[in-house]
Every structure is written in C-alpha cells, then in structure tokens.
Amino acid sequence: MTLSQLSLEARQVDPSLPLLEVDQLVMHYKIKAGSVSAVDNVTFTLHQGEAIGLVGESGCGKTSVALSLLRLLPQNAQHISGEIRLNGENLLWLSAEEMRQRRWKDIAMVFQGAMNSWNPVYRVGDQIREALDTHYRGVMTYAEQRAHMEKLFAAVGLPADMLDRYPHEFSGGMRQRAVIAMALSCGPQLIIADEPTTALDVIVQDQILKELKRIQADLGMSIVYISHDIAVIAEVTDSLGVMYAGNLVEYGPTADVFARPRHPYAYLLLRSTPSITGPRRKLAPLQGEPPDLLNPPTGCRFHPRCPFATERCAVENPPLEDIGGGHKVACWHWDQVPELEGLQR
C-alpha cells in the first residue's frame, strides 16, 4: 500500500463542499481563579485541497481551535458550544475510541517543538510504526511498512537509515521533517501544523515550508497552519484568519487579508512586519498587551489598544461580517482603517 493509496483510500468526497466546518466553536479553560475564555465564537470552513492559517500573538487561542479540532485538549478544558464538522460528521459528538480511530488517518498534526514530539528511548521508525499499526493492522506486512516510511522519509527529504536513529541523532530542521513524515504516514486527510518551524533559522524554515507546500499539492490533502508570523504563513496559505483574545477578528483570501487588512488589530500587526521584497517602510510596534481572558472586556476584546476605538467598541462586541469577496471582519469602524503601503506579498 503506498502513500498515495492510502491518502486517497475511502475517501471520495464531493469537493465541491467543506472538509472540515468549525461553526461558532467556545472553549474555556477551568483554573483556580475562575474560567479562561481561550476560544470564542470561531467560524470558519476548509476545502480539499486547501491551506487556511490562524495567526496571532501568543496566547490568542490558535492553538486551544488547534488542539479542539483533535480533541487533545487537556482536562481542565470544557468545550461550552459549537461544531467541528469533518467531511459532514461532527468529532465533538464522539466517543473516545471513535476520535481515535480518526486520529492520524483523518486528521493528523506536526505539533510544535519536534524534539518534544518523539519518546526518545526509541527509535524513530519504531514510533511511526506504532501508528501504522494501529490503523493497518494485518492490511499492511512488517516489509510493506518499512517501504512505506522509507517513502514517507523521501518524501520530506531525509535517508532512509536514519528510520533506525533515534530522536536525538537528528538536527532541528531533521527531526521537524520526521515530524512531517509521522503525520503523513496514515494519509490523512487534514494534517495541522501548529507553528511547523519554530527554533529553526530562516533557511530551514524555508525548506519546511516549500517541502509541506509541495506534499500537500502531490496529495491533495489539506492544511491547517499556526503561527504569529503573519507574513511567513502568507506564503503557504489559500485563507487567512487573524485571531485575537480569542475571537477571530479579521478571515478571508490570504492575498486580500495581507495586502489591505481592515481590522485594526490585523493593520497593527502587519505595520510591524518588516518586508524583504517591497520598499523600505518605518516599522510601527504594536503598543499594549493582550486583555486577560480571566476578565476580557465588554465589547471589543482589542477596543482597549485600538487608535479607532470610539464608545460603542467598549459596549458591543462587533460580529463577524462579510465586506466583499468572502473578506470578512469583525469591527464597527473597518473602513477607517487605511492603506497598509510598501507591503508585499
């Protein structure tokens, strides 16, 4: 059985609709001092094929959507309202044996920080072995799966003696496209890339990047990617969802949300972004800090940093709302925001 066979086997779908459909979705977190609102009201769909990114700074919640998309959350989180449909069928509603019969073969994800990813007591090809075997058990022989991950290694560009290595014989960017490798060895149908090239320098981020771009067109699956860098994510990315305090505050076409944001925040954070291929700009900083979810303020999470805030930002809380072409914003004064200039994408 190869890579291919086993990304495409049962899983004819109609493109024409959504693979995966996370509707209104709210999680909180349960501490000491009361209920962290991580997760608030987040929309947004994903077709085959497709790469969508969530961006922020740290703590927004991209990675509490990532992690409830798999439903490895940890146990103080209580998942409140809200939908994360996969191919129509919504994993919120199953038990925990059926999500982890979608684990890897659905649904799969490169977390963040590779070196924390593998047990290292053993052998890397023994750990991507084990979840071949617990969805292919007795379809695929000991030689198939071996031939199988010496595939999958070829595919992200490693040697296929370095299956029989452990983890901590592997460079950074080496044991990140180990991390790759794993997530693809089931064919899933939706891998999650929760910050891919963390701690790596800028070349071997490249590579990361362009090798995960090029599997996903080879296979057709489709990406979901986290990360605060707004412009790295620009380049991999169909749709783009910026987050904030939770909330996603600003989604739509990666190239209209990059070149022309209309939400303050997302102005904010691309007017701090420096650009190597456009005109040398004055870098602005984004002043202030994120609210505390303990205690988030009424109306718009953002209106406390935002140089366009009037009275009713403090009061209601504005919706998501389409302004044209599927570029949606959530914010009562977005046609204020003005030309984001020198730019380029």
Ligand SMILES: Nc1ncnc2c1ncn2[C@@H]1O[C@H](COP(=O)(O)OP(=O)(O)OP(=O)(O)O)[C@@H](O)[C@H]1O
The other form holds:
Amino acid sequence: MTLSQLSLEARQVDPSLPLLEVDQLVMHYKIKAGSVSAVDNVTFTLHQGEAIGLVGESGCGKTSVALSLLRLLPQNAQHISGEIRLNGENLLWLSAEEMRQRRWKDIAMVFQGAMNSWNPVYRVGDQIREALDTHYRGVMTYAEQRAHMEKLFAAVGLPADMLDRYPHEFSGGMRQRAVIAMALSCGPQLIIADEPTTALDVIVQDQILKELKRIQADLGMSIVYISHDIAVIAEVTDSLGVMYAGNLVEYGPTADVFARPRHPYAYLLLRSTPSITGPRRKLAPLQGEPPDLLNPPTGCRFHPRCPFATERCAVENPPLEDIGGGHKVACWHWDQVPELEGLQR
Ligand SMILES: Nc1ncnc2c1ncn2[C@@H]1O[C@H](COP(=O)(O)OP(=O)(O)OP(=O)(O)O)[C@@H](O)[C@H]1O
Ligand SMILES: [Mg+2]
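Having seen the form predicted alone, could you give me the form predicted together with the named molecule?
Okay, now the whole complex, with that chain kicking things off.
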C-alpha cells in the first residue's frame, strides 16, 4: 500500500511559498504570582513541504508555541502580540468557530504524551471515526470511513484489524503510530508533532520518524517537530530553531545550525548531546538551570549562564539577526563562539 492510493490527495508543493509565518509572537500565562513569559518574540517561517524542528530544554516554551499555533492554550494564557499566519491568514484574528474549522483539516497536532491519552474503553478505530465525524459528518458513509481508516493505518504501518482493538492491546510504538494516523485523518497541510517519539525506544523512534518523513513527502505536508533532543530532529528537519526561556535564540538551515551553532546556548546544548552519526567529540554537560519565567533575566535571558556574557548582555536583549544564508542568531557575541569541530577527540 502506498500513500498515493489514499483518498487523501497529495498536495502540489511550492517550497518557495510560505505556509506558516510566526511573527514576533508573545504569549504569557497569568498565575497568582504574576505573569509567566512563556513565549517571547518568536519569529520563524515554514515553507510548503518543509519540516522545521524546535528544540530546547524542558520549560523553554516549545509546547506553548505549538498550542499557540492551534489556539488551544489553557484559560490562563493570553496572546499579547504578534501574528500567526497560515497561508497569509492571521489565525489570531479568526473567531473561535473559524479556528475550529481549521483545526485537524488544515493544522493537526500530535500532542505531547498523546499516546497515553487514548480512551481505554473505546476501540481505537471508533476514536478516529469520531474525529472524522466532527469534520466530515454526512460526507463519508460508515463504510467509506472504515476504508479511509484502513488506508491511514496502512500508511503508518499498522494492520487494519488493529482498528477494532482497544488501546491496551497496542504497544507504545503502535499507539503512537495510531496517534499519527489520527492526525493525518483529515488531510492537514501542516502537522505539529510535539515530542512524537520521546517515550519510545531508539529503534522504534527511528522507524516512526522515518515513516513520518516519507508520509510528509508523499502527501506534500509540512511539519513542525518539537523535541528536547536536538540530534533526533536534526535528522528529519530542513530548518532548526533553538529556544531558550521563551526566546528563539538561533534559527536556520538544520545542517548549518547543527554543524556550526553560533548561539552560546545552542553550542553548549550540542556539546552536551552525544552524536550517533557525526564525528566523535568530547561531551560537556550544560551547567545551571533555565530561569524562572515569572521573573526572566533582563537583557539576554541566557546571560546568567553564558560564558561569553558581557555587561551589555545583562541590559540589552539581542535581536535575531541573519548572519548569512538564512542562519539567524540572537547574540551580541556570536562571532566568539568556537567551532564544534575543534572539540573532536
Ligand atoms: N498553564 C500554565 N500556567 C502557567 N505556566 C505555565 C502553564 N503551562 C506552561 N507554563 C510555563 O510556561 C513555560 C513554558 O512551558 P512549556 O510547556 O511550553 O515548555 P516546553 O518547552 O514544552 O517544556 P517540556 O520540554 O517540558 O515539554 C514553563 O515555565 C512552564 O512552567
Ligand atoms: Mg512541552
């Protein structure tokens, strides 16, 4: 079974056209103690058919960006400013109903931890059918839905009869494949996959990422991958964004960011990550902790942990600037960051 046999149409992709443009996005969570600055001035563009990765330590705002894109934030969250344009349309201006119509059909999400959120008392197929019903009520007959779901399952490498099984009968990897099938069910242009393979062992992780990559190419989709594991998503993305404490501190073609990180945080993150495919290098743990976003540091938010910081860094927040070839860095001292190659053993 190939994906071209799916009733989901493969899209014509023009990689020069922007699909998703996130422009100076600022989002806070209100809590009793004040305002948590979870997303601060995040800007990036995803083109048709492209895959972007967002990486960073726990709590740096990756899920907050993802939930902003779908406008599925918790009650206490508030978009302060910025734009999220999908095909030129600002999602933040849409009514709740208009946004609801775009979810799943245009943008689908694989939620962090979703493989554990299947309802245990319903068959997996019935749960996917419910998603189809929401958007295609009366459009597909029961039999057509079944045929569609079987194709979706085949696409993610699951046998059709698993549709009639309960979640506990699935292994972890199978449950995550079913989550991906669910995300694909309405033929979205864009999938946001938040830690899609984190809970899985490396072999299953690798299989699922390769399959997602193939599905993405076959269907002409774009993907935002979110992970704390820079090495994992470097393999499946065209561009890479590194987040720190709510800021996007580095962003550019994956090969450039991965081979030659220019932001001290990205550099230290990579130095602390073992590489399976790249050259052997000495690992160095990343010292310190990310800041409390209730009271983020002034200036560059990374300055208290940064070995290159100067007085200026504590006062002025550096803008994200292009240093050539679409490689962007928000650091006053990016040109002092050493080469990773120099660390080879
Ligand atoms: N509902 C909420 N109310 C208040 N603060 C929140 C809420 N959700 C998240 N936060 C805070 O916002 C910041 C960003 O959290 P977020 O979940 O986006 O990070 P993340 O990068 O996805 O982390 P992880 O890798 O652990 O999934 C954190 O400081 C977190 O504590
Ligand atoms: Mg998260």
